[in-house]
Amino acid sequence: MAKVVIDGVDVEFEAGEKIIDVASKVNNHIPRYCYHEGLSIVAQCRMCLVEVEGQRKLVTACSTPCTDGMKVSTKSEKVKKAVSGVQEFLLVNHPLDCPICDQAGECSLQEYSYKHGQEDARTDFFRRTYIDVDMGPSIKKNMNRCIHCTRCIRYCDEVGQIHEMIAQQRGNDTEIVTIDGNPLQTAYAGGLADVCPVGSLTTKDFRFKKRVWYLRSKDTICDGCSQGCNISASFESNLIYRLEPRKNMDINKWWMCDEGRYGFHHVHSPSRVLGPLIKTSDSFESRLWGDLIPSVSALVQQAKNISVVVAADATLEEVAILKTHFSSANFYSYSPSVEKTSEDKAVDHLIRRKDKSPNLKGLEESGLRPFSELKSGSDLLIFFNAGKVRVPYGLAKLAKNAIAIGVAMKEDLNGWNYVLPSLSTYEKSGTFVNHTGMKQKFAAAIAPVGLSRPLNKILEALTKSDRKVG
């Protein structure tokens, strides 16, 4: 295979790998603004300068292709000396407000600034200023702190597939706007905070909400959608904060969509069931579990014709415990967009899909009968969910008596008998397949919220009245 030398170090590449790929494969990190993995290039930062023998002028390392034999500098103190100029230039205009910026703790400005920048400025002229731009629902822009690396012009273009974001006027007067000043249309616009690699478009969702160094990361699953998006899930003190996508080449590469990305918040929702609910004569009361398990149990002993209706948002193994726990039982999946898999289909160019429910595959894979089969009549219903597939209206009337198992809120409880908080995604571990089959497991982000418990524990209690819910 081709080599090319880079800072004295071999490194193999194949045909057409530019120099800022192949220099990462041994861990040298080429700064870049502009240049991002998912999106075309430009070159037009020009941070990525390197010094490649027999070449008169420095290049951008974005977009000259590795040859065999080449031999690339990217500490030279010709490249040094440039690098440090361009950064110089890009904080002329940037404002100094690191302390109120959420990007400040994850900004290329900053580290750029501080491994290759200026130890002072050498301006003292007003930097320029404008007005904070409202671009939608989504998506908040501070055109002061833009470094024209136009990410989020071809992020619109190529990601989101909608001409709407544009740069007018030159030079100095440069200013990124969306087309007429249009709110942005794309169902992808939070990921434009994503490829932003400064603080000038932030997402409303999160925006003043928490400083990153004070959050904690886990790699979790979307539940979106049966797409199965690989992300990441940031929190801090047990409370999520924000959704981000994970770079997965199979399944949704660098992105995700907002439905996905803002799909979190039920996990925190005041309307959330946070412990055991009962059934009065004209309302809910609270119980512990201690006290309210031997009479579930009894309700779940004495029933002899049960229908479980799980929600396809659970994961396999809770289906396994289910069908574990009710042997005896009819077994029926609930999505609330679609009815089989085979009714699925993309909704777009990208990754979003028809049905909004992560693991309905895997429900059919275990031997679920469709929603539509169910027939009233049943002693008890059992449904579970996790709180992203809501509890249907009306489900409760289909039988004699229904308890209802996982993530409920408050609007959802009319007929139910009882209400036993059990985990969201973000709080447990297990499997989901996507509508590919592709079978994906992820962990638990937080610890459960309120009195919320584990479905194993739930269903051990109520077999043996006896046990504890731990």
Second form
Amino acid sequence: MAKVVIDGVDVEFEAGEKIIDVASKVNNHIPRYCYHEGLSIVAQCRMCLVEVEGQRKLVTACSTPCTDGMKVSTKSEKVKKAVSGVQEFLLVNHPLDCPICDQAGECSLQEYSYKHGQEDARTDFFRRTYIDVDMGPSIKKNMNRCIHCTRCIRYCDEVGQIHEMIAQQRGNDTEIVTIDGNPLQTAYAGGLADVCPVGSLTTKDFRFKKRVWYLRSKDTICDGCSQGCNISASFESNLIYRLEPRKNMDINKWWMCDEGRYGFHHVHSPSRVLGPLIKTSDSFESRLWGDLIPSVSALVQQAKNISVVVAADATLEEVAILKTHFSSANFYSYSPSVEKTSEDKAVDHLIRRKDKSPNLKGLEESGLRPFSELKSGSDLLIFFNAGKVRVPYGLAKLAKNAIAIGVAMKEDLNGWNYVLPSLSTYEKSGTFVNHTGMKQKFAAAIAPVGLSRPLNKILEALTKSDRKVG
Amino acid sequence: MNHEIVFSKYYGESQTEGLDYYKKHDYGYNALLKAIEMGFEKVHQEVKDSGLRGRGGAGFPCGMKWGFIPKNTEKPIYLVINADESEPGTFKDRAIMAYQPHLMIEGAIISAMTIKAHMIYVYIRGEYVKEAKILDAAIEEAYKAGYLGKNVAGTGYQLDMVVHRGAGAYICGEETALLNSLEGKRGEPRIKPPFFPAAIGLFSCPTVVNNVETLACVPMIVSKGAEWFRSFGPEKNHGMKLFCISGHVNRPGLYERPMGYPLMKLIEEDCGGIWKGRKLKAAFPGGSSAPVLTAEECNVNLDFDSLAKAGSMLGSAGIMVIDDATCILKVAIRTAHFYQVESCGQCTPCREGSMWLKELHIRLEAGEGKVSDLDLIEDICNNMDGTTICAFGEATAWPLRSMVKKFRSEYEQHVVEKRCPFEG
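Moving on from the form predicted on its own, please list the structure of the form predicted in complex with its partner chain.
Entire complex below, previous chain first.
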């Protein structure tokens, strides 16, 4: 295999691979702003300049393909000088408002300033200023911080596939805008905040909510549709603040849609039922788990025939537990948008699917029958969900008694005898099967919220003598 | 020095732009007929042998450029004429297009048939309104006379030619920015690799981009031979050349001289010396992008290699002469301002550096600068030099760096006296 020598280290490469990617194979991170693996190459930030033996001028590592025997230096004096020069140029007009910028802490400009920048500023002129601009429901733009890398423009063109962002004016007056100032149309607008290397484009959802250095993040799977995008959830004090995509070339590449990105708010919604409820004559009353379990247990034992409706945001493990516990019951799967996986289809060119539940395929494979086959009149109906699929209106009326286990909203309680709070996707671990049949295991990001308990603990308590929910 | 007027025989006269006039006084498309007779491989060889170097600024050998077009390509090949003459102090292409458009068209037809192009685009500077009209009329005449169209001069070769007017951006004179602009995109230079025009040019097809004056040399090479062309100028710098002189001379204008003509002779004898009895202070030999020459350094010959040796460049041969009553910082401000507003804004060093340089120069000229600003200017120029996609970064850095280096005492005087010493 062909080899290239980068800072004295031999690295193998495949034809066409660029220096910047080959260097990262040996953990040699070449600084970059405009370069993004998932976008086309423009080589205009000039941050990734490297020296290639035999070439008079420095070349950009992002646009220069490796050739066999090529000798590259990423740390020569000439490179250091040029890169620190570029870094300085970028700061000539940058406001340095890090204390009030959401990007601070995960900002390429900060990071490379420490690594490649100069200690003092040599410029003392007024900086160009703009007012903040609203770019639709998802994104707010702060043009002052912009470094003109044009990742956002290429993101809209190539990922969103709507040509809606452009550079206008020229030179030092260049402004990155949406065409005619229109709000963004793309269903992937939130991704602009991910690709923006500075704090120029931020999501309104996360803006001013949390300094990022307080956040920790855990890998998980998006439960917004049957695609199963790989994401990470950032949280602090058991509160989720944002979701971000994780690279998975087989599923979502580097991206995720806005629906998924902002689809975690049910977890901390003030409407979410966070303690066990029992129906009284005119409303619902809170009970402690131990007080409630005997009556629930009695209701289950009295029931001759039981129907269990499992929402398609349940994990494979939970389905197995339910099937073991209610071995004589009839099981039905429920997804709000499709009846069967055969009705599922892509709704755009990129990620989004028609089936707005993450595990319908898994439920079908576990032998659950479609929801349409559910008949009314059973003694007991048990509904289980994780909150992404909401408790269906009127479902409880199909049986004499009804118990909802899972994540319920206060406005969805009508008709249920008991509501037993369980976990949302972010509070539990498990396995989803996406529309292609790919099984994806994930771990809990945060601890259970409120008095919510895992399904297995609730079901165990129903059979235990001490009535305690572990 | 061998000398023959080949371009400017009738510049300044009226109604020279028609086909009849061209037939009567110039090559009259006989060079095209001769080229067809010779065969285009031989034409290519003749242009190579002539040593014709591109007149746009870089001085790249024209024959070699044509040779980069891939053989047996299935894609269409384009010839694009760079008539976006925007380099400050340059007005040679304008004269060719205004007085002898058919010379350029004939050269373009011969060149297009040599590289097997069936489409010629003329990208003309937006401000050249009159010249664009003249070109349009001349092209129509050429169509009517059968030198363009479905059957060029009876050979059955199809060739079309279209004039496209620019929208007023200097950067569109850079050949890849020009191609972007021609495609309807933002006029921003492309990265090389992969976008070498000969391989991936206009509409991603093989493309040759030639300057107007370069193509105007082609009919005379075909008609009089490579040997004749090589008889002008020193080794590797051949041909007659149009020099544009502006600034503080008694007779500014367009002068046709052989390559390698001494600059001082041009200023002193041809242009009648420096105006108002003043002395020469400095000169830009190749437009504002060329490093400045001091009066002593002006003892240099005007050709690509001699000027490169003297630390400057021939560029577009737009010679700007500056007298000793002129504040060099004012010249620098004007230069920096030009590059600031014309930068496309793609590359960081050029976008930010050009604005920073302008601010520093304005401050220095007003007497509010610091001595450390002089080193800062040099360092900014160093950081812009060689770090950008196209040569614009260098075009900004070179003249400004050369001025602060060569006229440092004058810069310092502004700082020490806290005022411009040239103002009463």
